[in-house]
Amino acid sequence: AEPWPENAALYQQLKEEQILLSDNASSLAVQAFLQMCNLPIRVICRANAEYMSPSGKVPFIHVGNQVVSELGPIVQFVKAKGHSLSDGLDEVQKAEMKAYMELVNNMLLTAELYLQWCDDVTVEEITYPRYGSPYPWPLNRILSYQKQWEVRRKMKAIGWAGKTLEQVLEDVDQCCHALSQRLGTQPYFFNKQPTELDALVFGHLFTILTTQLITDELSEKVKNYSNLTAFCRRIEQQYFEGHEKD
């Protein structure tokens, strides 16, 4: 395996006062894996941090000279450095690992940028004040809604404009039902060793847990699943708490 930079860095928006669920969720689930790579990263906050990535997506690293976006790609890099947490996985399992993957992002993701961008009242209340915080007036509104116009074409065209809270939170449910399942009484998905789908599913459902929304709907529906919140206390405890926070 290649040497790992000291200096890597990991860059996202800032926390307190900006960052939204989702941005937040997959953030986390990159620091997550690679936690459990065992390569130390320096969590960086940055109001632009969205404009700063090569694909307009957080979160991204910046390890020697290269700036890598978004989980799949920086599990690649991480892989051609010579550190992979699926290795030991067979054929199958790997199959089945990436289409529990896909899941998430195409439940988990979609509905919390659902929540963010398309439910009135979330919109009004915490993703306008917080995605355009950093900016004066107007800025902060136009950039708002330009990210709601980009985010509300995206669920046009994959079918989800018209759907209701209640359709979307279903749609929760039955992802983290399919998520409990395949746990089980395992501590990770593949048995032992945790593999880049714990990093995610960890990232999503952590970050969905400790978000206080408009309401506590969204969050109920992962508490629902028992094995769900133990495994997210586990990763916690396992590879955040501890560990130096920025």
The other form holds:
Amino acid sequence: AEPWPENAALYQQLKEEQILLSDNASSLAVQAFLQMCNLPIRVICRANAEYMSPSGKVPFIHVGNQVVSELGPIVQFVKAKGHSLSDGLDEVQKAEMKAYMELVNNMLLTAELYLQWCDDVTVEEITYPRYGSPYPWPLNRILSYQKQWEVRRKMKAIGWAGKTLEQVLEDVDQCCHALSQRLGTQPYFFNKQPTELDALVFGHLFTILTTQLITDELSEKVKNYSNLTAFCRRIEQQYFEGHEKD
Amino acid sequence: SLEPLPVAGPDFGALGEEAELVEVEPESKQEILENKDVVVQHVHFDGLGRTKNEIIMYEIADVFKARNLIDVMRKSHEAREKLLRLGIFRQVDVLIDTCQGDDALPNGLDVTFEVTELRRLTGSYNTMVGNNEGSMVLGLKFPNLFGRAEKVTFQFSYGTKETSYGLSFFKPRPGSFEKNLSVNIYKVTGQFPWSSLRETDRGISTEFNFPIWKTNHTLKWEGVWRELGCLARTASFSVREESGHSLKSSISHAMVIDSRNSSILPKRGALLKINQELAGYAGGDVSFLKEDFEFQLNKQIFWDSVISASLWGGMLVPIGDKPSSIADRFYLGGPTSVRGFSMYSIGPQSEGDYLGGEAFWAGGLHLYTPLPFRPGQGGFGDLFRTHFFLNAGNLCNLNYGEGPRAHLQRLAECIRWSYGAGIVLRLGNIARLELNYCFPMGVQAGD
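Could the form predicted in complex with its partner chain be given as well, to go with the form predicted on its own?
Next comes the full complex, this chain leading.
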């Protein structure tokens, strides 16, 4: 396998004006994972990152002449190059790790998408202006409506369309509770060494804690669990201080 | 970039260039009427339904001015052609007779036009063949919608490479059909394997055509939502970087002078087309000035052979600091420009995907002769021609900071050219089929 090149790059939407909560969380998870593997990567912001991605989802990495998107495939790709964080785990632990990652994706990520695209106030005040910001009128409106229609259709398919915001926040709380229980007093989910699960959880929780939304209800749910906030701070200090977080 | 489907559709009903005015020989027994003065007293119309009178009046006004019989016949024939080109009648017959009735003058004539209007709604099914692709086109047409030759057309095209649909509204100015307005709404999808690119355009355009002396002008505003994407997972990263959405709002002007006798294998005449487009000043996020021209000259020389010279070129200048988009750049190469090179495969490229260029020129010198030994002369054999050609061209990006001298230098270096011979078959008035043997020369790395 080829060695990791110097010019590896990660692509996401524009950080200040455009990127949304869910995409920011996914991108941060990948960045954390690569930091934990000690693989250098540059973050490049492009307005059309979502459309550049082969799967339509951000972030994606451009390594050599390969393009890989989303955390799952990126973990596989990095493993093929000989770097892995979960090699030390036995089969039972690996299954457990996969299960918790599924939990985060099904609960936390979906809740973020719900809040962004199905909560009318957030949609009007935050999502529409941000999502369409790089484009001129009327394209900004068209693209926002199109994306909202897609997300709403997905919500209907998984049965979340009928949920209220309170129910969604309850789900977030339950998810955080499960994570908090599993983490306990350990530094990482699998004791001494971080794994991709840690990267994923960090990506989502840190973004929820630091993103300004209409209300603080979402971040409050996370703040209820002190070991989770400590976990986020720990990873931030260990892997992100001393780099420009861009 | 993509063009919406043409409003008028394929042109089958026009006066073919082979048709000539039929001269009627008077029989020797009958009185020679040629020089006899006549007056056209009445012009009747049979069969008008929803067509409004004003537009008819303009087309037949000249008939009243005829002064002798041959003139009447000629002007009536011209009026008939004018009425047919309005596109609202299925059939127009002309009857010339002496005047009857109380107010009839001894040399008075009555001209009667018997017309059959087109049905309110017609459907059509065509197949179109373009540059190496074919498609089936379903059309719905509402001719003469409000009585003044307005036309609403809906077309749906399903092809080997693209699918598109469009709705257009066409209104000519009564009295001068060449002055007309059309409004189109369309969605066109295209696939460009030479660039590993797919493009979907959804847009609105309004177009105003008008003649000035011998030239034809078109003024157009167009607003297009363009979506670019990779055609395959293996597309180069340069093409991947261009994926996404953009909005182009542009005004363009085109001038055409065409004195050729045919557009497929012309025997004589010249063509000059000059086109400019300015984008970005009426909205949208794409900003550029684009100029391109095409020139062609045909001359018949000895033995029924035709020599044809053509030159075309263009330039794209991005305005502002955004680089140009792959959808706006020029492409070169292939059987219609520089033969011997793959379709649009000359110029800047990245990992096998051709990115187009901001400036280009191309030229060709062709000699068409009848087939050697003229098999099938007078019939089928006339559709074939042997063809000797010399093509050349260049496509590159210009550094706009340098002066025109440097630009000309860049365009003059690394010229690609080719020469060869082949056979051309003419398909009606719409297409030509070529089979050539080419020697490409001046090939640059990557072409």
